[in-house]
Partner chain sequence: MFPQPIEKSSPSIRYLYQIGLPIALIIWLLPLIAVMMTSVRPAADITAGNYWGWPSSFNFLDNYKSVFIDSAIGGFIWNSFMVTIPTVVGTIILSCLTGYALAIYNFRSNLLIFFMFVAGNFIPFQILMVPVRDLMLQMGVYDTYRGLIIFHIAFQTGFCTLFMRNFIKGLPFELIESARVEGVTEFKIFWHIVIPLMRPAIAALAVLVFTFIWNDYFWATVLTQGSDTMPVTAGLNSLNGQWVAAWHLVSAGAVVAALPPVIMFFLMQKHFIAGLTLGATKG
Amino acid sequence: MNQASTMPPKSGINPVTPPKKSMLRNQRKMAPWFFLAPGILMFLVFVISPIFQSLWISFYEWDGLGEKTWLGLANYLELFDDENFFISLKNNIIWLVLYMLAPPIGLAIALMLNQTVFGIRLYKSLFFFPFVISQVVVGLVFAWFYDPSYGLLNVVITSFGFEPIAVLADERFVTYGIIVAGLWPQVAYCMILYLTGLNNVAADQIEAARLDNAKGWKMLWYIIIPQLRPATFIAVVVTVIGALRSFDLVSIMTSGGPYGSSRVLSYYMYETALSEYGYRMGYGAAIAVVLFAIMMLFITGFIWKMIRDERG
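Could we see that chain alone as a structure, in the form predicted on its own?
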């Protein structure tokens, strides 16, 4: 063999030099941040910044237009003497406790609909329909449903010989009536989350459990539910947030009545800060900060429990 045959063939592409390799590596590292930058910027501007602005305004007396007057912790101390604040807080706790029925009910419906029978897609669509419609529509539908004159609820009650109940005009029932209206779309959302999670359940684990004679509640508790933890996490977090920011249904169905008995913290914040009865931006911001702290307390506790269970 001659010397020319042992030489590598020439090509039109030059090998990449080490500096160019380093540049390509840096570009690959930076590319995700360029895609994330617009979302991060919007999150900082529209979420993080308003949180700190609300905290800052809560230390002032301000009507939204004039000069701010420094009050320190006076707005927060006033909350302890505000009966309307404690009524709103109590109602929010009731909302939170009863709203936690949405994930287990959604899971039960998802298990029922996770079948391969004729027309199952239609049934899924009918169960998911409440989540698609607006909360305003939900509020109006249930306001008609509870109407003491011609509402379907009282038609059924009077057919059994009982007196009609004005649910939205009775301080004893109004909060529970609104919560039922809110649970209708919330259960539908949790159902969709669990239906998606059930599609990702490992079939081999189910078959192995059946070989070990596991079925019924044992199959559900030890095999299926542990694999639904991501769906459960999202369902619980969204349900907690929905329970604590329950403004729209209260506004549409009762406007906080009767006599303020159905107020929640988000609606009371609106009344004190933005309605014609208030324009106390600082006091409304203090209520918003308390509501945010309660929400973060529940969500942080649930995340901590999820992490501890995963490590355990």
Given for the second form:
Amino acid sequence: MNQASTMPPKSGINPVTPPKKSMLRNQRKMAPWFFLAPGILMFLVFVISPIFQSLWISFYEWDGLGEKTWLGLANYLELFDDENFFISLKNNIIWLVLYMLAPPIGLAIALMLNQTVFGIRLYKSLFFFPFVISQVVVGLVFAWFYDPSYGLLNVVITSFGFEPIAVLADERFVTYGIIVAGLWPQVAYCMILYLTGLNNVAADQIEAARLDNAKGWKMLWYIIIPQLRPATFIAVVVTVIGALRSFDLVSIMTSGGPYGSSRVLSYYMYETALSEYGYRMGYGAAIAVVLFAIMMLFITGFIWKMIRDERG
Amino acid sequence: MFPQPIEKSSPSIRYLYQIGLPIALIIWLLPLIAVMMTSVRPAADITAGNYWGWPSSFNFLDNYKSVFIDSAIGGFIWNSFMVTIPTVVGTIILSCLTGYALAIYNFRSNLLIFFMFVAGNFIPFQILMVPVRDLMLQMGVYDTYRGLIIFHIAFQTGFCTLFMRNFIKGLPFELIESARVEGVTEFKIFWHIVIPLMRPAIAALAVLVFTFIWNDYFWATVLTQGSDTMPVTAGLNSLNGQWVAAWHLVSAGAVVAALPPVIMFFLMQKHFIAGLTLGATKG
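To test you: the structure above is the form predicted on its own. What is the structure of the form predicted in complex with its partner chain?
Below is the whole assembly, all chains and molecules, this chain first.
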């Protein structure tokens, strides 16, 4: 690190003198903070400090404009009696569980596409397509796919002689219907992660396993999947985050309906704090804190693994 | 390579694969294909209930023209560009700086700051919603481009710092060492040596951030109100409410709204995927 002092600077008029030396060292000590300052400042003001502000607001009753009234834990206690909160929480869990299908389906598609036939690159990018378009568009497309009178789903169902199903208007199906729409881009994302991972699987290990007569499932399970661990890690991370962040599709496809049965925490929070149902910022913040706490469980796990990799 | 290259399998399997692939693709993209078909249908098809069959005629120009003339979508798209482009530029500038600092310098809080950026990236937006909206109101930038831009830059800096830092870590450190030996100032090292090497990372982040911000819906609804600033995602949703049965127009609008990131993706596919799959191969 101190090589700077071993040679005179080329362009300097004076050879290295003691004050210059300390200036350079000082510069190197200060430099990272100059580089970091704008980014850290923005991040602290608009990302980190709002987390604490939300926590603080969650102890108040506040309509967003007037005075705040201290409530202590009342907002959190109210959550326990709020049926809508539990419906949202339950839906979040359904989202989380079903979203976990995205990595294996993504892997299956990646395996199908991991070939070198003519035009395969175009196939890969077209399969990836759903991830590139906005969730708003995905939501509109699927809302329309499920439409009870004309939607393709019901055209197919009725052609088999069954009664049409109004997926998005039926409390039993609505959350699953939205999750299917969400899985579509999520699977595409996982697929691309696995395609990249498959590209880097060690060829010699596969050859060696082939010599040992490993084939098909055995090969996949014992040789390929262990080597795909980094891709799997990222696929799981982005899928968990995606499931817990689900907001766009619920908002666009059902606005939480029918009768609030498709709400998730993120949407319920938004509705409580900002929609026509009123401006209950404090209660909304309390819901957000719960969602944040759930997310923190996962984030801590992810970060812990990343730190281990960073050090090891 | 896994699975076994298809050329090595029997002709019948090879044949099956070549037929199966396009069929699988069509099923996978069926919702999109349907939207594109509907966006060129005449209104008569919609009233007649012809949603999924072949369009009775192709009204490409009429439908797309009426979307632009009869709705505010042109303005929404303009708003999206006005928010997205400055965000991309700002995020890249900030994250080049932070990424460089965290990759090159050893100081005690380095990892702590790094993981602050990483963790911030994962949090649910709702925990930020009330305070950020309030802050924007106080700063007088609620319902302006600036409000959205400022927030997006701050938030995206988290992900982009992670990306830039890992990219710079992969550069040969000797370059920097030898420049230091020559007595080059730290900023000049950054500007003349590191930045030129970061072009692929900058390209990857530019197209990723562009897509993320263009497709953002949550902040578009929270931080804007009127059609003067509303980006196309929020705008499209409000149009959907207005055009209740005019699905040919809704789908034309949807296609238009989806187009810019799609074009970006196809133009810069390699960078896009490199950005998205960061870390999928090592770790």
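These numbers were taken from a predicted model, which means no experiment stands behind them. The term rigid core refers to the maximal set of C-alpha atoms that superpose within 1.5 Å between the two forms. Positions refer to the first chain, counted from 1.
Fitting the two forms on the rigid core leaves the C-alpha of N213 displaced by at least 2 angstroms between these two forms. Core-superposed comparison between these two forms: the C-alpha position of L55 differs by less than 2 Å.
G66: CA moves less than 2 Å between these two forms after rigid-core fitting. When the rigid core is fitted, F298 shows a C-alpha shift of 3.0 Å between these two forms.
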